[in-house]
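What follows is a single chain, given as structure tokens, in the form predicted on its own.
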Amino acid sequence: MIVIDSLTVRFGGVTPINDMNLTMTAGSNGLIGPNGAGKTTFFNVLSGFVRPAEGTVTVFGDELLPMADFKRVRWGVRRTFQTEQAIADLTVYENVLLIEEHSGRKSSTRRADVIEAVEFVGLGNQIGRAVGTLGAAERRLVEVARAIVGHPRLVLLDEPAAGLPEDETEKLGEIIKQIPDRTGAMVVLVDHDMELVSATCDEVAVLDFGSVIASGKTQAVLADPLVMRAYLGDDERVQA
């Protein structure tokens, strides 16, 4: 379970995330929201990138804001972002391998951990390849497989099937499904592709202009009148 309570995020003026509240219970969340709403800000405050000016987040009853960023990877937190970080020339075994040699298990046990992570995302053929000669597709996976190395806790996933075409957008959706039954980790998955969203994630909440204004079960969620005016822009939600 994730408990947000009253964060808040501000840029000298600019105030990102203004008083969230929010409690997710799900295996996998869904988090959406208009460009702009804070949805990559509030990663950055899980991943201990961005120090909120007020507010609490307590996961599996851990209080996790006051950890530094490093204690985050070992007590479990893995993420991807919205741009690749693998590094092109290392192998995808190597690019694996750099995050699990950070998140405290036995040295013993890495190996087994990283060929597990490659092969639930499906790349067992391609570990020995160097992640610059894979295809768009395959190297999402790799970031996948990063996140979800190491046995996470929770994992946080920035829009990765962002330019991917349906079918790979579909087995993308597939292996996140997925991942809460064989990783035991909550994921917190932030998408513009509503179809992605409805077929990953339990529940879902939906932030707009930082603050919380939906959430709940994932298809009544996206049925709310509220959010599809905070999508569509219209009039009301200007003048609001």
Second form
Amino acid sequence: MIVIDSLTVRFGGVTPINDMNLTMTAGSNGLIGPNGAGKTTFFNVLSGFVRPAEGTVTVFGDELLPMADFKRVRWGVRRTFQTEQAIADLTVYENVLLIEEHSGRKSSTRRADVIEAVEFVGLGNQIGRAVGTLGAAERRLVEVARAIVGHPRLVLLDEPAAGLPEDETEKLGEIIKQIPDRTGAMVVLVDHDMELVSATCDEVAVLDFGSVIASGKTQAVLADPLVMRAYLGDDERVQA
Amino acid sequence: MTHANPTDNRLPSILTAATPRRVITFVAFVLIALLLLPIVLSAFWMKIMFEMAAYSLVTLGLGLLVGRTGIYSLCQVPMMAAGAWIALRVHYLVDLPFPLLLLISGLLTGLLGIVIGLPAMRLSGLYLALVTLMAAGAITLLLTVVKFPNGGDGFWGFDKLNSSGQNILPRPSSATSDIAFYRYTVVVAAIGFLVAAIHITGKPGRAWASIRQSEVTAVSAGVNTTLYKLWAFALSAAVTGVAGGLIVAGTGVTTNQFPVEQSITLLAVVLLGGVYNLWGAVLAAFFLRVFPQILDKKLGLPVEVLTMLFGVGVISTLAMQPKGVVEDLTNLGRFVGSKFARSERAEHEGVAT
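After the form predicted on its own, can we look at the form predicted together with the partner chain?
Okay, now the whole complex, with that chain kicking things off.
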């Protein structure tokens, strides 16, 4: 369970997250909102890249914010980014191993953990290839493998399907949906693709101007007129 | 389900698509060739080859920083001077076997490297390069004041009355001649390269690769960037310190032998040789010590031409081949290899029909 209490982030005069209060309980959670709503800033807070001005984040009973950024991986935070972070000149195996060997897991299970993660995303036959030689969809899967290797507790996926064609997005959605059962981790997915969000997430929260304007079961939230207005604007909603 | 071997690409790309066996064979071949060089070279060229072997550790150190972690340092030449200073100072303090002296020199220079690397926690790119250049200036200035130790008293160990200008460290008893010490240096350099290869292909190498990609990549992978950046600085300085110890025993050192501007030339040749490949460091050492002598002794060209050539070389490298000349040579080798394999295959097919 993730409990976000009165979270506020300020960058000078800008407040990208403003008194955010939210409790996430489902295995797969979506976080949606228009551009600039504060979704990535929220992920940056959870990852330790941004220090909030106020508030607390408690995940499975542990206070996340006092932890040093790099130590959060050891605790179990994993993350993908909008821009690819897999290292092109390392192999798929090495890219996943990089996370595993800094996650504090025993070295005796390291190889098996890495192979399991790579197989889970369906890249078992590409494991020895340099990531730079893979296609865009495969590189995205490497990112997902990096996010689930070892013993993750909180998996943050920031627009993992950006730029992917429909069939690849669908395939990715199938993989994301299995993450909670397979690893025991909670997933938080940020994406603008509502089909992907509704296909993979049990619950959804909507951010607008840094505050949560709706949260709950996915279908109910997506049908909420307030959410539609925040996403589409009044004029577009009327036309829709 | 069958997997490609995950370790296939984990060795440094000494030869592209190289299997471990091929790499070992090639390294052994180069080592044997280097050790047999004294049979065909004159005493003068042996001295130059000794310098190349020792400087390959310096270029290796800088190549590790630039190529593996993306950190630009302009303090490598004073680090070598520091290694030489430490070796001399420890020698006059206690009578130790030469390998132990080299080890201490490497370790203490590694510690100095950590101090120089501290600004890297906050700075990067041009700003860090400038700070390291300032540190280089400070070390060089300090050296001109305190001089190299010559058996004097006190912490600095310099006796003004006993000063001859040049300081030489006694060589190990097993390698007192120039040829034997050259071979000794080649072996020490090979060990240095092996240590670097172990780092690059292991956990530190992957952590450095993530730092080179971006700080965000590294932190989100759980990498303690402070630790691994300082580790890179320490290793880089340590191998350079060992090179300093070898130089002071091989040719001796003088106070003005390590000018600050040489650090800039060093960075140029390291980029020219190739920073993403260990062989690039060997090539850089060749450009630094052997190439100028070829220009001077064989072609009769003035040394100033060298600066221009390096300038043109660096520009063309950065613009056209960021992986350096070593990548061009690798591609050439691959091309020749494929031609050779094709003609051999055609020959076999001809025999079969």
